[in-house]
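Given as structure tokens, the chain that follows is alone and in the form predicted alone.
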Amino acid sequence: MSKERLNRPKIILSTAISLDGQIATLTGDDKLSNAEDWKRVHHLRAKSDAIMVGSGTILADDSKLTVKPEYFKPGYSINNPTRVVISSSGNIPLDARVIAFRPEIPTIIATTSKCPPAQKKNFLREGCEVIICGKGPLVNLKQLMSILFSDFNIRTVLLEGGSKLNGNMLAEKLIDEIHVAIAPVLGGTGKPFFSLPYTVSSFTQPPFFEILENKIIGDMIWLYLRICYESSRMI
């Protein structure tokens, strides 16, 4: 394990892009992956001890963030991880699917001192767990990601998105590895793959992407990342 990942979990980002580097067109389209890309994704969600999207995913798709069946061998013990939701100020409808949708399933509430505290006694209620990471106004992604390994024991986060979360993430040097299935199609001006809280301002700037592997993927190339945050390229 590296210095930097002594108290956190490994981050592997996973996510469909359209040529031009858009998760979703402006218009909210995100549909993407084919057949074989989402066999790779949950495949990839039941590897991990846990999945973290941003509170905008879970307003645009109602998303359940559970593994599917279907993609398994019949018998298959599946493993439904740990649900994530970053929300800097409690904004999660307490009817949203991450959260009554297989309740069994343990979901995390990552908010911040903004979070007002009946919402906060309401996700309660409903079984959820919740984590305040800073006075705001963003949640302390540094801070969750070490409660996420010393409290919670979760070694492995699979990052769904959005584009802010990822863009946050990257920035905070906690992104370790990337998945990207990469679509023949355009997104236009609509909601990139990172969103980013600084100017780059050469393609000489870190961080800098190492391609360890790269396959066809029915109509996609799906291409396996790691990211080093360093100040010179490793190719």
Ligand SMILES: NC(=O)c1ccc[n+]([C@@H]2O[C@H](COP(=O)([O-])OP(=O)(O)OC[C@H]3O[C@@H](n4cnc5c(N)ncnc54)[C@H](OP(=O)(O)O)[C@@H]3O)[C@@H](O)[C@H]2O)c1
Given for the second form:
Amino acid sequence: MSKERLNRPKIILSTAISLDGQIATLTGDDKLSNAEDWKRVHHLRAKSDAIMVGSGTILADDSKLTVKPEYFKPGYSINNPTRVVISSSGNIPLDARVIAFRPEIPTIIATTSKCPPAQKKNFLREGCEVIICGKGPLVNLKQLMSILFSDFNIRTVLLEGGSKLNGNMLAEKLIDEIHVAIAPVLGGTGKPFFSLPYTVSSFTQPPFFEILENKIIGDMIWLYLRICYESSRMI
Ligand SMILES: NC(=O)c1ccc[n+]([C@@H]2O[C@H](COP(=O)([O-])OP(=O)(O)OC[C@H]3O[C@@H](n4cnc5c(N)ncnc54)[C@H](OP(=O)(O)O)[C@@H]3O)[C@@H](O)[C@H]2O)c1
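Having seen the form predicted alone, could you give me the form predicted together with the named molecule?
Next comes the full complex, and the chain you just saw is listed first.
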């Protein structure tokens, strides 16, 4: 285990992207995965202690963030990971499926002191856990990872987007691996894979992504990558 990971979970970012690196179109279409890719996603979810998304993804997709039994052999004992939603303002509808669907599966709302106390009470009443990470403007992601590790015994987190959370998690050097499925379509000026909070001036700028594995699955390419935060690409 690397020194940086001593008090945080292992974090894998999993996503499907278009050939031009978009995770959704401007009008909100994010249906990029084929059937085999959905199977990959659900098997990865089942192996994780937590699935994490940003509030933008919940507001756009109303995701349930559960594991679907149809992707497993009959009789397989399915683990449904804890669901973690990041929202500094706490602006998540109480009837969002991540809260209301299968309430016996734990959901954590990770927020800041900007979240109104009444909304915090609402989350608790609906059975969610609430973690306050800083004063804002955004959730302190390093602090959150350390709390998930030490207080919730979470050792593996599957990050499932969207653009802004992916970008800030990468900028904080919190992502260890990326499992990306590339679809042979274009997304145009939609939602990029990473919305980075800094400018990239050269392709020699770290981080560099080492390819661990690649596969063609139907009409998609899967790339499994390890992130090397301190090194550049050597060509
Ligand atoms: N193709 C795929 O596999 C895939 C997967 C997932 C999502 N998507 C798409 O991605 C899009 C959503 O992406 P998005 O960029 O709009 O939203 P996002 O990354 O899901 O959520 C961003 C929001 O999270 C909250 N937040 C709080 N602290 C944060 C922090 N430290 N860093 C980042 N965010 C923080 C902020 O809202 P608050 O005001 O609530 O704090 C922020 O606006 C949707 O269109 C969805 O369909 C695609």
